[in-house]
Every structure is written in structure tokens, then in C-alpha cells.
Amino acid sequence: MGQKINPLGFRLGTTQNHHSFWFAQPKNYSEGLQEDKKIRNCIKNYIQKNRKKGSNRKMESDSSSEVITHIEIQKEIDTIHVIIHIGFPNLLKKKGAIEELEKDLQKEVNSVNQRLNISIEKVKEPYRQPNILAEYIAFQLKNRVSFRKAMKKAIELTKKADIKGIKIQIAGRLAGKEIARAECIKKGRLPLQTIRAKIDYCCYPIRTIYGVLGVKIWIFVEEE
């Protein structure tokens, strides 16, 4: 059988960078790791809770647009810097949104001696990010759009971005069939075994009335 490996972890230190930057003694390392997880979960829950509900709107304004690509955490002695990379930061640009999020994080983390500093960075090419495409496919499937049509539409969106290849795979009870199967669509090159090739990847679960579908997206950005 083929040995599978996560494309992001496989390229750490070459084309992929770490999303957490801090130092801790070995006995305190697990606490710092759990704190990072709490911060990321709190931010994602805040975004999901405050999303606008609507179905007949464009991608930039519907519930699938407020997608976090990744969250960077940088810890200093007295400050925790949180950088949120997001596709369309409409929700977080609202007045008082950052302050409310900071209060939620302070309660979650209980950092008395550390100050929280949250900043927002908009992703330059949103349709180049697999998380945004996966959320778009999820939004389409929940609205009873055909899975093949949703995958083709997602690949069309990547034409706006400068990428060299893309692969989308959906697995589960597709179209409500009793037997689960996997369907895949690919366009361009995808050198998964080349370490210098910058490949973005995400795995995203979609909960539908027929059960849970799994979406995997690989995007070949460039070769360094």
C-alpha cells in the first residue's frame, strides 16, 4: 500500500513555515501547546458564531467568505501577538469586533501577566487558499448543488489566482447513494513527492443530511 503523509508537515522548514513562534522549557511545553489550541478554537468559534446567514448572496458576502486560512501566534515575555490571516475580513472590520474578540480570548486563556495583541491580515489571493475553496464547496453542497458542478466551479475560481495545478477529492455518500465512494478531479501538475514544490493542502469535513463528506484539496503554487 502507498504510504501517505501530510504535504504540509512533509515540507516544514523548506517551503512551509511554522504557525507558532515561542520558546518554553520542556516541562511547560504542553501548556503552551494547549494555550495555542485554545486561542485558535476561540477565534474560529467567534467567526462561526457571528457569521451572516444567507443563501442568495455572492461569495464575498455570504457565510462561506469569512474563512481563516491560518492563525500565527508569537509569544513574548509579556505579550501574545495573534495574527489572523483571512480571505475576506468583512466581519472583523466591524467597529468593536477586535475588542470583543480580545475579551473572549482573555477569558479563555486567563493570561493575567500577558497582554493580547490581535491583528488582521487579508490574504492577497483568496482563491489560492485551499481552506476558502473547501468552504465554498461545502456551501454549495449544503445548498443541494451537484458535487461535480461544485468541484468544477471551485477549479474555475482558481483561474483568477496564479497556480500551476489543483486536485480536489470528495469522499462519502455522494448524491445520497447508499454506498460511499470517492470522486476526484485534477487540473495541471501536482508533484507531491518533490519537497521544493510549494503545495498547500487542507482536509475539510462537510455535514450533510446524508452524512459526513470529506473534502481534500491540494494546490501546487510554485516550485522553489
Given for the second form:
Amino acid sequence: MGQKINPLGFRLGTTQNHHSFWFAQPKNYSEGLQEDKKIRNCIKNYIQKNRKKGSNRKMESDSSSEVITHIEIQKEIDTIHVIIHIGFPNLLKKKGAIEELEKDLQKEVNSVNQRLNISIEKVKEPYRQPNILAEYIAFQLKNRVSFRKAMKKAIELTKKADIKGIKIQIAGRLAGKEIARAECIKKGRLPLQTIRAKIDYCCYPIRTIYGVLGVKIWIFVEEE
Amino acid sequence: MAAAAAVYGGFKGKLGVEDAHELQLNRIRITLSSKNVKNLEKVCADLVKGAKDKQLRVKGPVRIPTKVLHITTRKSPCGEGTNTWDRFEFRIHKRVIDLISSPDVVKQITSITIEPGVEVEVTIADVDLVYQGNLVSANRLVDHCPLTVCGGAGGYLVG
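Okay, that is the form predicted alone; can I get the form predicted together with its partner chain now?
Everything in the complex follows now, all chains and molecules, and the chain you saw is the first one.
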């Protein structure tokens, strides 16, 4: 079998944009990168913390809780713009949430000159984003649903959204068996070699009692 | 500098202009660097336009050759397998704009245009050219008082 390159990296020049958009001279580049990493970790931890708090009160289905699609960071001279793209922004729409996030981030980043500017964007069609589908599958698998059913349910969700092709691959100890294997389900077409095709990709690890399952989702959105 | 001021002071009455106010004009060099050519060109065009609107003398965007940094990393997370390498490039584009104006005006111009992904550096040359009345070109000043002004920075002014 050949090795497939990550379709996001393959299309960076054309159909795909960078998530961190800033410039720094090579001397200072590593500091900027570390800042970026801290910001992203901080935001993810915050959402995980609050999700746990929420689930203590009621047993909501996790599929309706927020999933971050991606976090864009743009740095200018005196401000850092952080744009969080989220599927279902319930938690973060509460009043104090954004200010809490800002305070947390300020502590992490130790920014002297720079102000932080956090904004939240709701993703238009959440079931077109591979990240959200992956979380949905993760939730199903943790509830001991058979993995093939989980994959089929995920594909059904995408039927409502306009998608021209999708491929879901789960690898690892499926159903707890000793021998690991990889299973995949495809629908529609998926031209990975075509650079002008907009393909969204996500690789998501799921921790189960038997080990880690890797879920990879390719979604062919539209051809330019 | 004191000598220069004294010499210019002599010119005050002779020039006889209506608005005889002092303008401190410096040579200001704005260096823009970025990874992204589109945004860089946009910021350049905005700066030059802003400067021309205020009727300053602008030396247009000088395009310095792009530096291409090659970053070569092993593809593998472990040491196993054929030694395959990824070759990435980091392209740094640089533009230089020279202005002759007072520093406050420059602050106005640079505060307006801010685009993400472009780094702006402003350096103000130490030479103070003190004019009174209308704008006189730097070369002409050199003719008036070659000794005083060109003392430390003659080469710079003429160039």
C-alpha cells in the first residue's frame, strides 16, 4: 500500500489556508510558535473542563456539545486575534465564558504589549466538518455501539449537508478484539490527487479500555 | 546642530513666507517584511498612497530580493525506514519605503494600515533637517551651507 499525504498539507497553497497567520523573523519564530501552542491548549482545556462540569448536572448527549473545528490565530503589532470556529456554541455563549477564557489566556501567554481579542464563529454546516463527525463517532464508540453502526450513523448525518464524497476509516482494536485491523466505509467520490478539490480531513484518536482507536475522516466538499 | 540653527535663523527674515513655522523633517525608513506577497503589496500601496495624500516625498517601495530559507526535516517520527526527508521553504519578502516627513505624520500613516502577517519596522535617521517656510529640497540646502550641515552626515545627505 502506498503512503497518503495529509490532504490539508497538500493543498496549503491553494484550497487550504493556514490556521496561524502571522510573521516573525527567524530569530523570534520559536517564541511565536510556543505562544500559539499554549493558546490552543488553553482553549481546549477550558472547554473540556466545562464540559465535565456540565455533564455532572445532567446527562446531555455529548454530540450536542461544542466541538472546536479549528482555532485561527492572527498576530498584529499590538493585538492577538483568536478566532474560534465552533460547531454548537452553547457553553461559550454564556455571559462570563469569554471573559474567563481571556483571563486564562492572559495568564498563559504572559503578554506584555499585546491585547488578546477572542471571537467566536459558528460553523455554518456542522456536519460537514470532519472534527464534529469524529467526536460524534467517539461518543458512540464509548457507549459500546458497534463500530460499523457508528460509522453508518455518521454518514447518515452528512446526507443532510451537501457533500459529494466521504470516507471514514477506523483502525485499532475494533470491538475489543486482540488483533487490530482497519475498517473503512466510503460514499461518493474522493479525488485525493486533485489539488483543486476541497477536501477536509481530520485524524482523531479515541481512547477505549482496549487501547487507542484512530479515526480518520475525509470529506470531499466541492470541486472548485 | 546649534551652528546650523544659527545659520538658518539668519534666513528667517529673508525668505519672508506667510506661514513661517518650523517643520522638523527626518528621513524615515519603513521596512515591511512578510511571508505573504499579497498582503505585503497591499500594505505598501496603502502606505505610499497615504504619504502622497499628505504630499510627502516618498521613495517608492524598493523590493529587496526574497530570502528563501530551506527547512529540511526527517519525515519519520522514529529512526526506522529509508531516510526520507521533507523539504520546506520559508520565503521572506521585504520592501523598503523611504519618507521625508515629521515623525508625527508618520505615526498617523502607519497606524491606519495594519494587516495581519506583515511586520513593520520604522527607523528614523538621526539627521535633523530644519526648514522654515516652504519645503526646500535637501540638495539645495547643501549648496547653502556645505560646512555646517554636511559635517557628520554629508555622504548620507548627498546620497
